[in-house]
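A single chain, nothing else alongside it, follows as structure tokens in the form predicted on its own.
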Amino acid sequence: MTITVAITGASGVQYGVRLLEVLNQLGVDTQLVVTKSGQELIGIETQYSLNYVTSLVNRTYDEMDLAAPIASGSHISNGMVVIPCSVKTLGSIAHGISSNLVTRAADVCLKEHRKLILVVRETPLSGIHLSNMLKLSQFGAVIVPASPGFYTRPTTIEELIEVLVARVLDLLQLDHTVSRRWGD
């Protein structure tokens, strides 16, 4: 299996490096472009650096590099998930504006029928954002709000960002055991 992850200049990018650790673990095949805001935040919001960020994918792609693999429909991948998506990227991506690697990744995922798992980090959400995020969803875009459930009882933020990394891991169809279910 071969994803690719996005992590994009919203706040969040926790959810984004919490998704490459498992995806490390689980042995899956993984291609990262971070944006510049998301590189920043990655220093602001964490204690992590880009190096330990990079350390855990196979394949890291500068977010201006359209001739990358992964710009291209010929290039075979499992989907693709931006982890934060910041609204920018999501109306560039609903829009069909490919002005960087991520929206043209994204973009690839759309024509070619695969898994395009968007994790939305923004409130409150204007129409503007509802209506991005519809249009997308008609499109076979999943749409994923960073709202982690309470279900578990998390009782320290990284089991919040464990609920929503193991809902994205869901619906990558990968077999885990980062977060309890409903019911467990």
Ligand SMILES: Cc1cc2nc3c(=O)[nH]c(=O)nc-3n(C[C@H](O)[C@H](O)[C@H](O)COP(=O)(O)O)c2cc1C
Contents of the next structure:
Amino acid sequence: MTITVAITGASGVQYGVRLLEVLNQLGVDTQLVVTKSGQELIGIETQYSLNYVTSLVNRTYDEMDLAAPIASGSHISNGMVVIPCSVKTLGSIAHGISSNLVTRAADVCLKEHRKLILVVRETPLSGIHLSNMLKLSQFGAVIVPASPGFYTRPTTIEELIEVLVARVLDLLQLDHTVSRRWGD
Ligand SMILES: Cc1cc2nc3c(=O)[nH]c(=O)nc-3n(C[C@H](O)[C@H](O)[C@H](O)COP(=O)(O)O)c2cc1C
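The form predicted in complex with this ligand is what I want next, because the block you gave corresponds to the form predicted on its own; please supply it.
Let's see the whole complex now, leading with the same chain.
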């Protein structure tokens, strides 16, 4: 199984890093794009170095490398997660504007009918954001608002992050033991 992960410049890059850690532990083949703003947010919001984040994956591509394999539908992958997904990237994908590798790879997922999961983070949401989310949902993307549930009573930020990451892993149909399920 090969999963493409993109980290963009929305708040909550911790979600992306934790997802990569778990995918690494599960032995999933991963390829990563971190936008310039995503790199800035990793520096602002976390203690992680970019080197640490890229050490978690099998391949990393530059945001502007539109010749990377994931820019082509002929490259097979099992899906893509944009986590977190800024409303800028959301809007670009919703309008088919493939100006960087994240939006191009997402566009490829849509045209090839592969799984595309967008962990959108912004608040409040404008009508434009909502309309872009509705449009992408209608065209097959899965919209996962970065809003973890509290029913497992998380007591740390790490647990809260895992509540959301667990839902993404479920959507990727991966067996995992991250976070608690309701009823367990
Ligand atoms: C500290 C900080 C927090 C930000 N948080 C968000 C956010 O939560 N959601 C969002 O859509 N944009 C946020 N932005 C703005 C994006 O980084 C900006 O729109 C950027 O152009 C997104 O580019 P990208 O999608 O190519 O990474 C934030 C910017 C900064 C500096």
